[in-house]
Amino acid sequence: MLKITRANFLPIEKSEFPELCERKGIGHPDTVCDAVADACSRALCLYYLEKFDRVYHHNVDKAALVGGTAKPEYGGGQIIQPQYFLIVGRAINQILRECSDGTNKLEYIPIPTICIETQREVLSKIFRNLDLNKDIQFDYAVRPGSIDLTGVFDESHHSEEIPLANDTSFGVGYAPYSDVERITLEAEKLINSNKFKDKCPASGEDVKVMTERMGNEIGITVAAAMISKYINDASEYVSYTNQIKEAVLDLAADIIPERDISCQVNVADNIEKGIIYLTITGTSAEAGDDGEVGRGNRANGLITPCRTMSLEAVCGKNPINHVGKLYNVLGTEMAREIVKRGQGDIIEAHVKLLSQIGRPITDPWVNSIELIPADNVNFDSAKRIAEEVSAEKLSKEYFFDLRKRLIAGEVQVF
């Protein structure tokens, strides 16, 4: 059932009641959870498709990472007790293949070592100053499918055929950011890029973002893990937490310039009793903060309260039919699209797409759009384009193409 609407509310940018936004950057262990669990269901995508020429069932989206022991000291430090990182979901791990003789062949799926070996290649990317060896142990307890669900999917999952819903959910996206959401957005990524830790090398990858905006005024706090074989005093940590600080300020004034924004860094530290943010890894992880999967961004990599949310945790999930990741994935690029097609014309674009189980994934339950037009824009014109984009997104051939880009990684899912 599609429903395109207006929306009864201001765009957000005009809303007076102030707007919140978070970013838990890539060495959050929630954020860790996320990235490990979504490589994991890429990994048996590919393996299963690379052996058998399909994907099977699978959902590996209960991670946790268990954190360790540490104690941090200018200079280095000491880890004793290492980080426990546990991958938990279901996959099919044995296929009854019939053989060219006749006779049926039992083939076994290497499901350990396809979440341990992406495991570490995952942490390996993420972390500059993680031990895989010492600082972090992997497990995994990933078991075969409960027949309902294994049945949906194995009904539906044919070459030309369209995958029916694995469950009864709801996903949700919108567009544009706003200027509060790109500055959380981007000041994560800059603070995490390699050209970055390159010249503030005590920078650890354990980054929240935290903004707030009331008015015109942007207010943005950073809690920054600092790695501490880096950092030999508290001057030198001072001087490494306020490149972040200036380096966060410069992109602002670039990115948007007619907002104040001001900016502080790892508000908790108290310099005169020695109580700073400092770790030995780059991540609180260390030290006993907990990850896990669903807990931290959402498909369009922001948490944010004061828009429509799915608390869905999209990583991990199969990319075929599992409603719970593909409809909060495209419900964010149908409203990109709808927003890029009005050019100018439509100031925000929010979706919503409701599953039922059993029922082809491109007819949803409810598709409901509320757009907001541009003032002296007739409702008509920008309702056409929302119907347009709607059954563009909706076909088999862009569910088929979507499928093939989440099994690539090329969809921001966290």
Second form
There are 4 protein chains.
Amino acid sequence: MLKITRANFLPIEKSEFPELCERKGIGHPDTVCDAVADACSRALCLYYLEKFDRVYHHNVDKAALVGGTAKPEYGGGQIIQPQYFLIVGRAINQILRECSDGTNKLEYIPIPTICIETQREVLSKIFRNLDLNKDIQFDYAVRPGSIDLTGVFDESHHSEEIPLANDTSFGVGYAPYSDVERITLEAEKLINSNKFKDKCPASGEDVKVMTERMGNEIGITVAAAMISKYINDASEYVSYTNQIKEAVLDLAADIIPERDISCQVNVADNIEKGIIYLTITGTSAEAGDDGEVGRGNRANGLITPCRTMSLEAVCGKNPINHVGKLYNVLGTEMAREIVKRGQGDIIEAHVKLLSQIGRPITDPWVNSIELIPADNVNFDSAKRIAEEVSAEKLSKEYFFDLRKRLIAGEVQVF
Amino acid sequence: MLKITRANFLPIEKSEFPELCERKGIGHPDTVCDAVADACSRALCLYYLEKFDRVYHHNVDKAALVGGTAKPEYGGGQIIQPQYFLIVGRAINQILRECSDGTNKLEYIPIPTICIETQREVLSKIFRNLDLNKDIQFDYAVRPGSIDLTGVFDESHHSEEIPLANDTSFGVGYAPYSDVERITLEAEKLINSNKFKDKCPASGEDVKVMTERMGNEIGITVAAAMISKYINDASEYVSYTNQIKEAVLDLAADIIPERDISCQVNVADNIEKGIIYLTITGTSAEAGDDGEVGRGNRANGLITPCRTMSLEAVCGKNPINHVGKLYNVLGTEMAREIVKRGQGDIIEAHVKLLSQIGRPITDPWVNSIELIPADNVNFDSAKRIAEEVSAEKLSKEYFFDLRKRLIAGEVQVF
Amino acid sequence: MLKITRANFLPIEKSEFPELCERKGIGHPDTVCDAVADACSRALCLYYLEKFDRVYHHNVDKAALVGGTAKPEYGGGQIIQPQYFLIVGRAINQILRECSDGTNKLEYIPIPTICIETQREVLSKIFRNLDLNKDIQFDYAVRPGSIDLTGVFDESHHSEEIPLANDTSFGVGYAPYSDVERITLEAEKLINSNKFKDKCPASGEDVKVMTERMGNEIGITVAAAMISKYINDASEYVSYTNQIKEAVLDLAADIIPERDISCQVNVADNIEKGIIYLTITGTSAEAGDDGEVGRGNRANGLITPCRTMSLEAVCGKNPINHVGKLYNVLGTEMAREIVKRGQGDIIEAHVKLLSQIGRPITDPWVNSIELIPADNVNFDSAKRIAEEVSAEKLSKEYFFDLRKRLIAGEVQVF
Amino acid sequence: MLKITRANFLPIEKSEFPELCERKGIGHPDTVCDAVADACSRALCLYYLEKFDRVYHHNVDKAALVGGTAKPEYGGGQIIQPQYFLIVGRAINQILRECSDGTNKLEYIPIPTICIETQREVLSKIFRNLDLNKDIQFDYAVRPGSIDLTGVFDESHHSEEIPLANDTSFGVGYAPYSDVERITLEAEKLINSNKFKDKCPASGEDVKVMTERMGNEIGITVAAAMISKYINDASEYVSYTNQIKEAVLDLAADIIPERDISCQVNVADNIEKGIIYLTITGTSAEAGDDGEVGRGNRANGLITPCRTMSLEAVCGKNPINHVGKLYNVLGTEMAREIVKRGQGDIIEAHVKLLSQIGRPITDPWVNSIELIPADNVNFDSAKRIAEEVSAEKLSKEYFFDLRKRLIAGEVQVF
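Could you present the same protein in the form predicted together with another copy of the chain, rather than the form predicted alone shown above?
Full complex below, order starting with the chain above.
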């Protein structure tokens, strides 16, 4: 059921309630969980495809990152107890294959090995100062799924047919990013870029950016785990956090120049009392914080309480028929394409997709698109663009392509 | 900053997009995680209060419920591998006390024992057919927090002073429940009531209710784990799931009589192929599913994608200064009180609260209330009610009372 | 190769080196590991037999009992952190069965459930004051064996044929018990008898008895975990440990009346300094000690450094072809039977059995029997008795009967 | 009590019972546990010494090495599930220190980090083909000891005083090695030497050598885990195992030339059936076997059922006052020195040492030395040598030196 309507709300840039937006950076415990969970799903897909030429049922969308215990000090410090990463889920771990001679043979999928290797690989890419051999332990609790669910999955995966939705679920997307959202996203990317780290190695990867806007005033609050071995005293600490602040302000001046910007870094610090955000490894998980999958950024990289959000965790879900994953990504891609094709005529596009268990994923039960056309733009022409995009994206070809891109890790999911 | 405005959107009962609502029942893996996490926080509070006359820093808002492996069959079946429950978090585990003779003495808080006992107790209250001695394992990974965070917490907990917000965070609440929300909430409660279980012991506690409304048509989809030992064949299975369906339809006829209702139970079943939702223990976690904290119901008991929602997990957070918990509960209680005092004059109230780290919790940085007055009702009179309620709820007395009620487990948080 | 010789050493009662003997009581961490490991093997045997009418390969002869943390006090105290029991081993966990319709079906053996239930059951029988719901956690790491070993096992288990030895291994047995050994064994049994516990509930099950003899002087040292809730002060503590001492002395006066006996209980105590052996649960594993399989009593219930001992852990090994188990039990039973039939003519019998991998278990590679005939007894008549007994015990019938008794738990193995 | 006697048994080389001896090589699961446990104790000692200038109480003499699941194939294969190593024990993990300003400060000892680093380091030194990042997981369960035991330990460690025995315990040693023992020990060392591995990389580190002697015939049985990636087919497999056999035979011809030697490698192999001892990593723990501390070699590197053996695990125990460790090493060093000083006059020396809890370790309760003088040698002169050596070794200086050597890892303990 496609339904395209004119939005009955104001564009976000004009909304009255203070706009609020947050990004948990790539080193935040929740984001680390998301990254590992999704990488595990991708690694499983690749293994299944390589060995069996198809993907088997799996769902590794849960994890626990248990923070460690640490005693950072200027110039160094000590990890007392390592972090512990547990990936949790379901995956088909053996296949009963008929051999050419008529006998049956069990083939084993090395789920534990795949998970552990993936955890390590993902963390090695995220962190520059985490010793994977002693600062963290890797563990897995990925068990074979129920016969029941496996059956349902199988029916929709055998062939080149359109998969059936695994659940009744809700996905959502919108475009474009607001100024607040852009600066939130880009500020984190900047701080975690190699370029910035080269200049400011004392800045860790666990960066949380929270931005709020009231009228034209935008306040950016950065919580940045600083790395002790590069910092010898309080004045160096202050100097490095200031470097972060300056970089963010420069970025904002560049990408949202009309806004009135302020920026604070590590507001809970109390330098005199020695309360600072110092870590050995660059993440709060070394001592103060834990993580789970699905508790941080949505598929577009942000937490946006002023926008419609889905609670569905996207990461770790299989990319074949798990609508909790597919419809959130699809919604965002649809909205972006609509705005793009509008060439300025469409101010905002909001897409809500509702699946029904067992229904082909190309045929959502509800496909609701809300548009905000630009002033003086005819709604019908905007609507036609949306119809066009919707038809394209809800095709078998699109889903097969999306699947490939998801497995290749080319789609942002956190 | 208090800001009370007239909502620029329609009442939910009149909204055009299909209304959607979900409740994960008390036996759903995510809800079980929420229940245990919050019970652990309450148990810690009680222990700290009893021994030290104050609450110490803790945050046990993460968990992993790893599903087991099982082979249910009509009349019984077999648990192959138990579930595994890991509670994750931070808690002060030792206090250095000065004795009267001037010496120092370390007192230990038995965090592991408290957690394990609480897990067991909570699960024993939820499940009627889960053998806690062999169908599940209990584990803990609750470590001492960072010295840093502990310090911040301490400053705001010593005395009868108003705590300072632990974070910059966002809470939200609204009232009243829509018809869809009421039936979703009540249907789950009914199915999990002792009364219904007495009549239909074959119905397990892992019940998921998903309701959608298009115009006046409301469709209720129930996923109910059925219990194998009470079910001898397919016809009994069908008869028991029909019992659930009838009970829900009767309830709906009673509480939302004007609606056009349909109800389906276990839609993924395929009786002929033997694909049914059969379990030994009454929960999908015995074989097919896993859980985490904060991935299910919001503080008002529901997942409501059509409403503004906070991603914050409420369960397991400390009830002293964790605004992620307090402001979500507060928002809901404020909205309910406003609507109640409106005595029909206020159709809907929506409250959004934004804290700032270090600011007194009684003084949110943003306190935005949106109201939908009834037709012919003067907005200003509605606004006055909201102002009054807001002032009452943001008092020290209210927070101290809320803390007590939270510790006593008297407040709905999932 | 049977070889029966006259021993070239003195009877133990006449040996010059101080005789030394130890028994780790049923509540000692190492003994608990032995008890659980062997019970797990028995439970697996019973399950395999019930479902498949044969035993499948398994070997669960490893475990770790990680002690907890506790703070006992007169009258009570507190468990800070529970004990943790991990059973470790190998067991066939799935069988690919051909069905009557020609299809194949995988049948799962619930190894985890069997292990966890057995752990709980064994501990509930050992301890009177250990709360299995909060003082200890149960876990398992029993994995499928290598295809290789499984194959070897299978060849020798299919039928009613004589199994082939799984390894080149050494077993040993002797008879009779010396006075020192009898009192060591019986003292522990007495202290852990229901009768004694009724009189002295303050005595826990973790009892270690160490006995040494120099000439006619026998010194018995008992380390007995005392239970705090039954003991209100130091004088009660002393009174209860004295009760143990008196009971042991009475027993010794009864069963080895000619010896000059002394007995000490908890020699490391220093009452003035408050250093006493107080526990909440009756075992040192609550705080001070850990356990493993095979680190305590040999198959005859004792540690006897003055006798030839096998290092092989008997507990947890399969009773079909694991000579590390069978030959130690067999050696002891042979020696006992030889002495018994000797009717006083044979003072001591010592049996050493050496298997060779792949050789029928009824045909040990070496079967060496050393005898000490009584004075004036003809060695040849003693030898004939030994030959007779050896032939009987090395029969297929004997091994099949031994297997049954082992599975039924009727044979002492620790 | 020193007691030096003439042995009432024959020299081992003349004993009638088939001599039997076994060495579990450095890659055997039990030996790996021993190696890690002892390395952890040494690492703890070094840490304590560096930070606090004394050693604190610890005892890490338990561990579980849970074997993995693997599917080796000629040329490679796959690890399905990694091994899991759990080190178990007790160690003081925090010290309450008085600061110069009168305040107290808790200092934390990073036990978990020390254990995990040590596990990894030890395994990296043992194995050439084990990927420590994916073939094995490292874990720890080392908890603070009981206040009780800690107290006892402390009394004997404060200063330069002679420690008191921690237990009533038994240690044993003898010299020299018999021919069987020498070849057993040296064969394993040879096969695991870099030189041999360079020539025969297909040979893994999990080598078990079992040797038996009947009269002059010595049979050596080697179980050698072969490494799949270096072996492409059955003929290569046979060629490599033959290489091991030839090397052992050459060694025997060299060091025990008068003996009649035979050697078999991997006797359970059945090449036709494809049953061979193939591994990916060089250890049976990848799939078929598990390990514990104290279940393998005694302190002299061997399992010798024909000799008096202590069941005490030496590895992982603290080197300060744990007589279970000290007296086994001491016994062996005493026996060796006696034989050495005998310059051919003393054929064998056997030392048995018995401690008593609380007695100075330099003053064993029983110190029994049995000597076999050479023919025509006067027993009294042998006795004088033994007295001399005994006095030297039981000195404070000797124990302090032994402690240093143990901490430095210079003493063979497994």
